[in-house]
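First comes one chain, alone, set out as C-alpha cells in the form predicted alone.
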Amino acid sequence: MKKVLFVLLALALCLTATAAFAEKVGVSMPTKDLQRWNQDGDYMKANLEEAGYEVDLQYASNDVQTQLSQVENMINSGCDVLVIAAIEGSSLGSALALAKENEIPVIAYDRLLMDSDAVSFYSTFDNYKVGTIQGDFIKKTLDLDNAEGPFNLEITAGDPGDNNARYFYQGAIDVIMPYIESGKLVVKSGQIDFTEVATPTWATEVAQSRAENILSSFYADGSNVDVWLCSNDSTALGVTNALAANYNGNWPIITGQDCDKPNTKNIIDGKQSMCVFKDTRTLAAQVVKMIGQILKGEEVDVNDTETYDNNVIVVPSFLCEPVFANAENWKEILIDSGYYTEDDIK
C-alpha cells in the first residue's frame, strides 16, 4: 500500500512540475466580430495545447488600447513567445519594446507588425498573391484581352490600419490597371486610389454604406455594374447587401476573401463570384511549428526574407499559399477538406 501511495505521489509531483515548467504562448487576436479570427484563435489554441504548451488566448474587441493592455499582461505573466494579429500594425510599439526588453520572441500573425525591430518573424499567406488571384479572376471571367467592353468596375478595399490590405489591393490593381488605363474597365465613381476605397476595420456596414452612395450617385441612370472588386468577405457582404436593396441591373462579378459562411452561401446562390481561401489550419500549424523551432533553438522555417519591410527591419517571413473557391469547386475546397460540414453552410 505504501509503495502504491509513493508511486502516486511521485506521479503527482511529476505532473505538477511538468505543468509548472510548461512553456507559455500568448496569442493576441484582434476581434471576435469576424468569423475568420474565431477560427484562427481556435485552431491556434488547439494546436498549441496539443503540442504541450500553455496558451493565453485573448481577443481585443477591435480596440487598440485593449490589445495593447492584453499583450503587456501576457508579457508580465511570463509568456515565452507572443503571437500577435494586430488591429493596427503600428499601434503596439510600447508592448513590443517591452517584449524585446524581456527577450520574448514575437511572431506577427497574418498582419505585419510595423515600425518596430522587436518583430522576430512573420507568418501569413502570400497577401499580394491574394490580390492577383482576384484580379486574374476578373480578367479571365470578363475575357478582358478579347472582349470589346467597356465594363463598369467599382472597388472596395480593406482597413487602412491593416498592412495586408494594401497588398491585397495592389495585387489586384496591378492586374487590372492596364484595362482601366485603356478604358476597357471604367470606374464611374472615379474612386480608384487606396485611400478612396479603403474600409476602416473591414466593417460590413461601412462597405454597405459606401456602396449605397456609389449606386445612388453613379448608377441611378440604370447602367450596370459589371464587376465589384472586394478585398475580403466582410466588405463583399456589405456590397452585396447594398446591391440587393438598391440595384436593378445585371448582377456583377463580386470577389472576396476568407470563405466566411454567409459568403460561401452567396457563392452557392450566385450572389458572390469567388472567394480567396486561406486555410487557417495551415497557417496555425505553421506558426506552431515556428514556435517549437524558436523554443528549441532551431533554425526557423521562412521562405521570404525580402518582401515584408516594417519601416525598421525586413521581417523574415513564411508565406502560405492561397487558393480560390467558386461555384464549381467550393465543395471540394471547403467540404471535402473538412474545413466545413454541409450543415455549416445550409
Ligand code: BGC
Contents of the next structure:
Amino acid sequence: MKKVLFVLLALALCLTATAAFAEKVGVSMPTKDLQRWNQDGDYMKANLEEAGYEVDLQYASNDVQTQLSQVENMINSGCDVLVIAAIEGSSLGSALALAKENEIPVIAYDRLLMDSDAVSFYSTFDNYKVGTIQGDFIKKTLDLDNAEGPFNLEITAGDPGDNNARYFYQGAIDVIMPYIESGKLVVKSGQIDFTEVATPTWATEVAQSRAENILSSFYADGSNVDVWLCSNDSTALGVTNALAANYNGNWPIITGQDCDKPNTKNIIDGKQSMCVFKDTRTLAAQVVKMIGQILKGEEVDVNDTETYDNNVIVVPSFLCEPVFANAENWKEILIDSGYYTEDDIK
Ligand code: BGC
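Having looked at the form predicted alone, could you now put up the form predicted together with the ligand?
Let us now look at the entire complex, which starts with that chain.
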C-alpha cells in the first residue's frame, strides 16, 4: 500500500512539474462567426497540446479592442510565444510593442500584422496565388482568349483592414484586367477598384446588400451577369443569396475561398463554381513546427523573405500552397482527406 502511495505521489509531483515548466502559447483568433477560424483554433490547440504546450486560445468576436486586451492579457499571464490572426492588421501596435518589451516572439497567423517591428514570423497561404487561381479559373471557363464575349463581370473583394484581401484581389485582377481593358469583360456597375468592391469584416450581409444594389441598378433590364468574382466564401454566400432572391438570368460563375460547409454544398448543387481550399490543418501544423523551432533556438523554416513588407519590416514567411477545388474534386480533397465527413455537408 505504502509503495502504491509513493508511486502515486511521485507521479503527481512529476505531472505538476511538467505543467509548471510547460511553455505557454497564446493563440488569438479573430472570431468564432466564421467557420475557418474555429477550425484553425481547434487544430492549433490540439496540435500544441499534443506537443506538450499549455495553450491560451481566445476569440475576439471581430472586435479590435477585445483582441487588443486579450493579447495584452496573454503577455501579462506569461505566454512564451504569441500566435495572432488579426482582425485589423494595423490595430495591435501597443500589444505588439509590449510583447517585444517582454521578449516574446510573435507569429502572424494567416493575416500579416502591420506597422510593427515586433513581428518575428508570418505563416500563411500564398495569398496572391489564391487570387491567381480564381482569375485563371474565370479565364479558362469563359475561354477568354478565344470566345467572342463580351461577358458581364462583377467583383466582390474582402476586408480593407485585412492585409490578405488586397493580395487575393490583386492576384485575380492581374489575370482578368487585360480582358476588362479590351472590353471582353464588362463591369456594368463600373465598380472595379479595390476600395469600391471591398467588404468590411468580410460580412455575408454586407456582400449581399451590395450585390442586391448592383443587381437592381444594373441588371434589372434582364441582362445576364456571367461571372461574379468573390474573394472568399463568406462574400460568395452573400452574392449567392442576393442572386437567388433578385435575379432571373443565367446563373453566373461564382468563385470562392475556404470550402466552408455551406459553400461546399453550393458547389455540389451547382450554385458556386469553385473554391480555393486552404487546409487549415497544414497551416496549424506549420505554425506548431515554427513555435518548436523558435523555442528551441533552431533555425525557423521560411520560404519567402521578400513579399510580406508590413510597412516597417519584411517579415520572414512560410507560405503554404492553396488548392483548386470544384464539383469534380471536392470529394477527394475534403472527404478522402478527412477534412469533412459526408454528414458535415449534407
Ligand atoms: C483569410 C480567408 C478568410 C477571410 C475571412 C482571410 O484573412 O485568409 O481564408 O476567408 O480572412 O475570414
